[in-house]
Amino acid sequence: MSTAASARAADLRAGDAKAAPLGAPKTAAGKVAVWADERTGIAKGASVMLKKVFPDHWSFMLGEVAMYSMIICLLTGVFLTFWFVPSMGEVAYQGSYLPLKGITMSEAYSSTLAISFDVRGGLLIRQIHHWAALMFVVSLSVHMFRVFFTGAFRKPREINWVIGTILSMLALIEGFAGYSLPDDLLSGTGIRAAEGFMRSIPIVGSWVSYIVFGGAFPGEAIIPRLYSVHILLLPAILVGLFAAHLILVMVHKHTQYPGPGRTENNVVGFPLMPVYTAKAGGFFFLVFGLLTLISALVTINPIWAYGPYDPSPVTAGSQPDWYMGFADGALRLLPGALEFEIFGFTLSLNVFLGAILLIPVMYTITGAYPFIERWVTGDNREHHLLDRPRNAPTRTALGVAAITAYIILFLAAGNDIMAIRLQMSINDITEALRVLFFVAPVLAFWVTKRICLSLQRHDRDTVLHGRESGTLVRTAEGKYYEVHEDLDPYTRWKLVSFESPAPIAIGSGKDANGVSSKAAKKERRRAKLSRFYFKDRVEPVTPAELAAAHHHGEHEAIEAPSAAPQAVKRAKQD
């Protein structure tokens, strides 16, 4: 055999090309990939990443919209930096917008006008940048709502939830810095308000204002400093946090909604390459195209209508961008009686609490929630399957209550506009909103929890007795009942595959010798919170209950929740 092989090899004609080694790249791209892999070892990691499976559900796109909006902000922001001049030096405007020609203004405002009227495509890019920033904030917020209401923040994703919380808070600061840069009358009014907020910080407020503004307001340093923060510091932090967020998503694998074949140990979906990559790429261009269309058709922040900033006039009806509205509303609702003197210092808590303290406190509570819930429930397991919001009624009700409080604060930011439009007293509107801030969240909590429990009971009834078919049957005894269609296994799976934890029992708080435990108070407090979370609950249908309902064959009344644990015990005994 070897002699024949050698003979055949010797029969090659002159000029014949030798066969390439098995697996050798044949294209230029393949050769480049091999070259890079030999020097970086990237192939193994890339192979694992490209085979990563992602579930397919529309709600998961909310996070993608946030990521794409941030990318669009970065791209358009680079374009704007070519012409924007971050300086408060005064110049006489000589651009093409005639109503402001010859007026003295800052170089920042003049360059923004030049971008809007003299740079080809500048106004469109400016508007895309602004609309993308708004889209980034709203999509990030809605994405966090999805994560919260479905319980996607549970172990092992607590760190990712904290990262998302920090991203959301920094997005507000980045947005404020961005719309303050043009130095028009509206943004200048916002900066003037921010300077007042800084001064309300107890003891050190005036020093903080002096350091930030480089002297007395307005100074000449605030625009260059905001520019550095807006294009360097905060974008670097945001990109870094986003990268960490995506890496953790890869490490932990993606969450998924319950369904047949979906467990805590697998992910049902499509691989990153080629399916998900193609879908994600197409979705990016859809988001970019939609933002471009909105920016071309809907004007936002027309700075030429406001004029340059001047500390003397006050812009009536001026409002911040919507995402800062809740803080403005809190500022308006806080009573003036919270300003007082102590030890020779004036404490303006009516300003400090709403304008400075509210945002970090709110986001601290938000970031700490996964750890609070884990402590209350005592659940240290990993969770990769999502909850239906109705199956976690207390958590869902808490989320709706928080959103309700946010809406009240947001409405309060327009109390002056409402008073003018509705011909009402601004004092009456303010007092009503103060009452609603404390009453509406409690009412929203109660109503939401009742709705969730009612939906759970409806699901339980549907599983036990099927869907109403509308067909009436008469028995030989003259009795009538409606025929119910049985659910298919796939639909039934979604309605029964959840847990309904029982409240933690309150122990005696004493050891075997009758001595009170040091942790007794802590455990009692935890038991009370557990009772708050799980006192009202509906047990999922057990196989024994389902078999009994099918055996009976008629529409029975739903079993009371209090009897459900007994049914579970009977099922286990059977």
Contents of the next structure:
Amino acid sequence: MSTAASARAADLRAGDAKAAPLGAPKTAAGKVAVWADERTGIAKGASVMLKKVFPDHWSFMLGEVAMYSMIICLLTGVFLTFWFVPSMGEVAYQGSYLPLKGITMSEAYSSTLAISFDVRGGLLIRQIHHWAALMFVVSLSVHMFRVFFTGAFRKPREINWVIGTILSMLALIEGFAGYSLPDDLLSGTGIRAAEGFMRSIPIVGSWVSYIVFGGAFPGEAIIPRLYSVHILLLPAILVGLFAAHLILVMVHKHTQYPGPGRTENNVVGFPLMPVYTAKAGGFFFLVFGLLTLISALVTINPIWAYGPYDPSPVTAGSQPDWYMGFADGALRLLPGALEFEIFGFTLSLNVFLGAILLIPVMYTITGAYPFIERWVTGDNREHHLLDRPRNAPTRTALGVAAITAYIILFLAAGNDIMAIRLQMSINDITEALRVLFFVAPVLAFWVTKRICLSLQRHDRDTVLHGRESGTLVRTAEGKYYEVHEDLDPYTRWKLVSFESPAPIAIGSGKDANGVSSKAAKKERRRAKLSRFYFKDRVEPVTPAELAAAHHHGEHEAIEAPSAAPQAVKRAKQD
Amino acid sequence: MNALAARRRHPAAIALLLVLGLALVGAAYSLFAPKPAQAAATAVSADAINEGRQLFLSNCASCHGLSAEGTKSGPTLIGVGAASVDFQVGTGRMPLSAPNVQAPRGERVMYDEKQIAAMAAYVASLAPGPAIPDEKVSSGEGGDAALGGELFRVNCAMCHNVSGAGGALTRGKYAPPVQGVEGKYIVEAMLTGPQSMPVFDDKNINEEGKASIVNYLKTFESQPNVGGMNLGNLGPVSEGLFIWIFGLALMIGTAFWLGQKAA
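Can I get the form predicted in complex with its partner chain as well, since the one above is the form predicted alone?
Once more the chain from above appears, this time first in line as the rest of the complex follows.
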């Protein structure tokens, strides 16, 4: 340091004046900032961070809701650990809930009752914790939908999509571990079911169950083990992955919807400081306030009504929390005929497929989607401008089909509730859902794709002919026509600034010498998929078409020509 | 005195003396006679049985047969006992409003108490069967709520739901909700096993147990909803729907509102 200082001093010539040193900070905050910067060098990083620009849109705040719900879960969870006793030791209940007085139960259940009835504010905090957990999974799912339908997972954000997918899957397991802890009749039934799922794993099932439960069900180990998983292991992984998720958002910069002035090379919005620190900070308190309001008004998981867990009783209406519902639904839909004996061993595929295999398979497909789409389109460019869902009809339709299949499974988990509430036969509901699981996604795909294409055509129409104003004009000759108002260039840009890639030509599966090769066959498969994606398409209006439309007059229909190929921006095909 | 003596040969004197004598004897008898048992008080006269038979013939016989022997459309009522009639008719399940997989609880009870008692008496007169339970059991007084809760979870919750909200059975049949149901009907249902329900006679669950179950249900109903709205006590399904519909709408609404705010 001293050498550098003396070297700098030597650089000064006679008469040179040293730059006047910045005045000492005058405000208290300034003093703290300087103190901190002198010791950590934080100013440089903070300056970059605080100047980060984010675009403004309500759908970008869905992920924020998930983040805040998670933070609320962490805060309230700490409170709950002060009183919860993660033990399966038996006690006779002596708390203030009379209908259970003197009943033998585990310490876990007894302490949860104490939190609900005897700890000041305990029930409210418990309900905030549980509602926030449900909200966490709801909002991260909807955030995922937003990212999927707008194509925000494309290069360079594939890794972040995969991290998000893993976060989403871990959230389910974290939730399951959490609602199993009170050891009430409902959650105990859930653990019993989980034990059955483990046993359905071919060959190793019973060993897995013995390892997890430390012996035969229920044993005395499962609640303490789930507790470690719920408060230590999974939160650590969740928070770590979440930090990586956020850092990558900073690294990639936020995506933005297309609009005037917005390009692949900029972000139009406001800086973190002061706009988003205020907005996002305020939003945290709004989310916290709303969740507290819900928790103060609406019961969630009234464990006192369920009674302590006992392996003999099972209650009607046993369901998991909503995010595990689809797996439960799959279990309810799978026909019993899938269980059979092979070499004297029972293979319970009717359980295994829905309860064990479904979750990893579903999340693997989800996580792999960006790579599949990239392979089909061959698009290797970076994308920072989002797609409007209608402008990617096949992707949107695939997404809706997947959500439809998920909803069918989700509904199946409530087949008994539907049967009593809608006075229908549970058998008929189950049969109908079995059929719908295969039929509904196909229908949803087709309907969604058609709707997207129609919307695109409508956009095209609006650009070419302007907006119908509803004003009818009669000319001097007695001719009537409706005045179409021209779009302003800003609105028009939104409607024309998208890409509509053409499908790749399907080859013969043979290479240049007419010999069928693996590579050529792979290329043929890719071309077929590309055709599936882009066969039906509506191209954006080109300037030439627009000029022609204006030239013809406002109300003459112009057939959308598939000509003007020079204007079609194609995705890179090779 | 003279006036009374002068009239002692009056033609009405004998009649008057007779009435006086009868009244005295009657009063003395009512004082010294052994108290009739509770059952004797409800013991039914031949008249009631006859009235019940008339009601049965005009309202029930088309399905249950002219001598309650049963037909294709309705089971025999011989041996089902008074409790069964009191339950089925008293809750409005009978007369059946429409053929269905199961008789739903009626919105309206078609007969008054006396008529129901008469029909019950008639059916009970056909063959012995479970009688209408004692007030002691059906009121739940003296039962132990905690014991009742345990019995309810072990014996009833798998169909009726742990909070008594009801549950689905196969092919459109169901276990109805037991919340807000009179104790008498709960005990009668246990005694007679209506529709798909198994019988829980006094050997399965004794009178104390039955009273405890009624007591538990009443105690459970009288508990305030400490957590707020109970969403129908249907468990995680209604909670999931709530957070998706109301929770998400609130969050998106707030996000949208905040997005509209000038930066």
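Because the structure is a prediction, the values reported are computed rather than measured. Whichever C-alpha set is largest while still superposing within 1.5 Å between the two forms counts as the rigid core. Positions refer to the first chain, counted from 1.
Against the rigid core, is the Cα displacement of L472 between the two forms at least 2 Å?
The answer is yes; the displacement is at least 2 Å.
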